[in-house]
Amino acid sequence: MPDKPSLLIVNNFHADTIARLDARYETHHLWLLSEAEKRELIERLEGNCEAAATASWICDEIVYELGSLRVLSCFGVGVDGIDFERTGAAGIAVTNTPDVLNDAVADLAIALILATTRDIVNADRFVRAGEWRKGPFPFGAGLAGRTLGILGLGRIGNAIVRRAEPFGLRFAYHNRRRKEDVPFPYFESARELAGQSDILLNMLPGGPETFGLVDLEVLDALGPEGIFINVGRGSSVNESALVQALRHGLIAGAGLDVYANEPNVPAELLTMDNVVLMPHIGSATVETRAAMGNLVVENLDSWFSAHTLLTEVTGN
């Protein structure tokens, strides 16, 4: 099309979506440039570019120096990589991609619950190593009658509850505020919830309010038969406390899809047999990533055609 709108692409968040954006807009790939080249690009785009696309979990801060920027379309639902103080002060609207990834993340949460309680990864290794011929594999734990405590009960948490109900699990939760329409018990703190849970599932977003919230006190309250599952944000967990809890038997095991400093995983966790480690694949299905990309594109199309947004978000 003639006179395509200018679009700044901040990072390499999803190749297929970026290819679609390249075809629709006059794109500028910020992540490929040196620091000097980035600054030169920002100066050149001033007044001629009002939109950018970025991963939601990380964003180069130089984009906030583009005075003409008016919309930041984010790929992802957790927006802890966005500086909302700066976007708010500069009048920059922010969008994310909610709901379309609920099912995929909920599926993985159930997979991690089953993998940890039934020790599935170690059972696979047991068979491959020929150990079965020497005797039976140690018993795992069933789910019926146990309590799944959810830290951060939102859309994805509710999708997990729907999947977990047929297993006979009971539920409890902690949020910043009690939800009036939730029929199961609410606890005022993460520690209180952990103390009443057999499995503690972290769905907390990132950001200063939740940083390190799952600490040694919370894990100790979960207890020596407890399982910790994290498909929320790695920054909400004190990883040194988690290592200590696993090493000393304060909890029985953990299933993790997220970490504080991805893709770096604490070396101690790599050596532990009571931890299942995933490479942040909660939303990593072909269908989900395509749907997330669709929302990034649709938000930008809506902005350029009518200065409206489909999924604007105001903070963490």
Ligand code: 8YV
Second form
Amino acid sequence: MPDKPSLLIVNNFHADTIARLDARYETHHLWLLSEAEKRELIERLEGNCEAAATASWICDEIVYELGSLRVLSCFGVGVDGIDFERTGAAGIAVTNTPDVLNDAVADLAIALILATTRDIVNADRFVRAGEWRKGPFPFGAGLAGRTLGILGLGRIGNAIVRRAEPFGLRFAYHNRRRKEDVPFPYFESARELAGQSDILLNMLPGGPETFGLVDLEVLDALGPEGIFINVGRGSSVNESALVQALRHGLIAGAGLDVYANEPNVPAELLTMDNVVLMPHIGSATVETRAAMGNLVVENLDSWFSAHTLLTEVTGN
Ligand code: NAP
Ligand code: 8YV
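Given the form predicted on its own above, what does the protein look like in the form predicted in complex with this ligand?
Next comes the full complex, and the chain you just saw is listed first.
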């Protein structure tokens, strides 16, 4: 009998955290196995394993077949990779890693706002290509007095507001419900918010409720001078509508960190000069990823020592 509790690790979400889990638990690395081996492992763990760790944005369905599973500790805040119908039905508690990544993701959102409005990437290319000697670079758009519309004003959205205030931006937002403690104008729909925004920033979670919510109508409402930023989830944007809006000048530009089918980026976007493309690096700083890993470990430790959880989440 192993003297450490058994832990199923579903995917390779963060090497340093997995190494820490390997040292504390009797771990089983599901992602390294063939489908037949996975099934054999799940059968072998039945009754002997009550915890699993996974990325929050993707999870192997086979984990829900482990009847003794009681806790699923997720690395990441957006839990669109988790099937809450199945965890709820099976009595599996789920945890995620909120707040510890707010600063890093908000920093990247600001970077994308500045990169798009001041055309930073093309300006760099312009200097490197020796174009500066031939004439000045085209003017960009300032931020002071412009409106940043936030779709999904929550933990990260508020961290973005705190950073953006000193730039002189104004704010507006759309959530499912108006927030009593928020002083900014609230709009009942994404389209209405877009119509009042110079920069529309998507911070919405993924999942069926937000699927394709940013569509052609929303982008058209943003208008030909408008900038679209996406740091939330790619699934909440209709990417072919976005390509169409950028190609036909319905909006001026976009700054994207997330895509519907990562790591695949629509080919048309790769050819466009008015988009800045990031490879989903919102939370990708050494210290933030370590803090996310700490929460994954602490939730599991808390479960095994006291049957309590630090950051339980019941849906996306
Ligand atoms: P949060 O605090 O829950 O904020 C999300 C906000 O969206 C909430 O205030 C919620 O307000 C609103 N919302 C949810 N569903 C909605 C809907 N159907 N329509 C309109 N508004 C809706 O979450 P967070 O910690 O800020 O994270 C937000 C998302 O960012 C995550 O879910 C994840 O997908 C993404 N993310 C991306 C990165 C990256 O690297 N790019 C990193 C971390 C997180 P109401 O409940 O009032 O509607
Ligand atoms: C990912 C994220 O965890 O937390 C989220 O919801 O999207 C990110 O922090 C990260 O991109 C790992 O790849």
